[in-house]
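First comes one chain, alone, set out as structure tokens in the form predicted on its own.
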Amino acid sequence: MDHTSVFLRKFLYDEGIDADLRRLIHTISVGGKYISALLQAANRKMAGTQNTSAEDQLEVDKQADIILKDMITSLDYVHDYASEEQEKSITTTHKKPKFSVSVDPLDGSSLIDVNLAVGTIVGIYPSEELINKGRYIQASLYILYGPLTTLVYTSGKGVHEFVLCPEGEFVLTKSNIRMKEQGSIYSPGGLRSEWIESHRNFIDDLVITDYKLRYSGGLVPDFNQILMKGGGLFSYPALKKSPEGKLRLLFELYPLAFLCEQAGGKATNGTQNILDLTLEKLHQRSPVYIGSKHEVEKAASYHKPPKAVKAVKATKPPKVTKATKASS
């Protein structure tokens, strides 16, 4: 290993954020080396379970999920713990606890028995606010198990990439990555028999403007495309049969916009940041346009409501007068 690669952990420290953050954020990264070696074991025996979203789940998922619960609500620091496998969060019993976690141990695992790349999704806030705006979010990553297994990170100063290497620490490869106003790649989610019309038109837009397909159907993979290719666009629209779309706010959507707006991009349910928009409801999820700015808003022209045209008012012909007959 070169003498003068980065680690993560120094490179926290070197940014000099809270020193729990810091151990918080390196727990997860060990705990993403776990998860990795249970993918290279090639564990695609079906756990014969569903999560809170009916989706079938692989032994894989649960043993993620325990892996990540189990070293987080470790830790004396955080209060809840919110995975995409459970129904409910887990609240701590610590006296002093500083943030909560939301996690989706194990994004995309449909993908594994074709033997596609899947991801872990992070995002964490502060103790009080797991239940609220994602702009109360203090920092988020993801976990790419790839061909490489790659960290994305940002607390709120940068976005930045490091890579697992054999000796078993992560490396830092990139820093301040930065997204281009345009993109030149779609990924597009939902069955196209399903989009709504507005969505629609809007993929045909990009089709017929060169814009180049890349999806692989997993989330944290098509995303981080996007981000390491410097810009495009990756959507799960509002569905005819799900208004709502797929992607969950708190699990999935919320980390992803925060690194996105870190790096330059955007992210917006179709017309609003998704950052601002509430969460109700711990499952609650959300359509998503996230990317490059330029087509992000684009995406967002399509979605506006047409302007109302204003009635002209009718006006009676003038009055005939005795006077003008005369002059006529």
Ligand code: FDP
Second form
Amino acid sequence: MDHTSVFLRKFLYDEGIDADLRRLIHTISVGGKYISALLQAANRKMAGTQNTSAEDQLEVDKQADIILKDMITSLDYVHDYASEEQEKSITTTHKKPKFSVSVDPLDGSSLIDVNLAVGTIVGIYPSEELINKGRYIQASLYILYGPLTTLVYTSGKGVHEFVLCPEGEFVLTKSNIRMKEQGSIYSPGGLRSEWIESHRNFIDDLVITDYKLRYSGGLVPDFNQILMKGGGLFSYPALKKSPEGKLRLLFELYPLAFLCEQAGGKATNGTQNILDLTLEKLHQRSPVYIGSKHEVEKAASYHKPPKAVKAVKATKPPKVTKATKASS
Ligand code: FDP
Ligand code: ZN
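Having seen the form predicted on its own, could you give me the form predicted in complex with the ligand?
Up next: the whole complex, starting with the chain shown before.
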């Protein structure tokens, strides 16, 4: 950090972001600092409980959720706090609600015991809208806890990266991050034997066209790699036994899809844009193809619904008149 360093708060101010949204993003970044410290304390203890998706919770999963819930809902203009760790969203009684927030407090926690990177994912929505469409999203960010703690954010004016420096500030490291039309790496989630056929064929296509496999098993570091390397594809497909795939629309996919679009990329469920999908239940899942446009569009070409047989317009048979009858 030196005198030219641009702090997150200053950057948001210069971007012309609304003061309440700035305070919300800053508050989340402070929550990220606490979570980063929790992880440093090597807290690998199991909580002995399961989340709504029947996944075993670690102590840090629960603590990360408590930190973010307490900090975010204490802002007197936050309406709903929806967390992947909780069955239902929490609605505050604040008088002048302005934003609702979705949080995946600690994504990829199955990687904690092997010391790989994990992350926090956040989506911010106007509170007057129910969080039921990705297109309502106003800002999104993720915090990646790797060798460095980074925060990657967008409020619809490009994608920017900040690094948590030893002095405790998030400092701008990359602004206006862009993805190329086509990349050269792929991160294929899920078990191959469980993939549906169209997905297997698509991935085989990437393999023979010389895409390099880069996969850690953590959504945040895997997506971050594709973004920072300038393109490529992360996928988690429909599985034979679970056609909705694994990843959650509200907590994981809407925020990353918004970041991806803002960086010039694209995100679909194979055929439809992730941000256009309607959320029917809080913990709804969806298959996902996210990254450079070329790869996401190629995925779509493998997932086309079977062509409907063109209906032949029924034509009335010519009236058989006495005259025509006679001529036949
Ligand atoms: P995790 O179960 O470790 O929390 O959504 C959670 C997630 O990790 C993602 O981070 C990751 O992309 C995906 O699941 C990996 O799942 P599988 O190991 O089941 O393929
Ligand atoms: Zn998650």
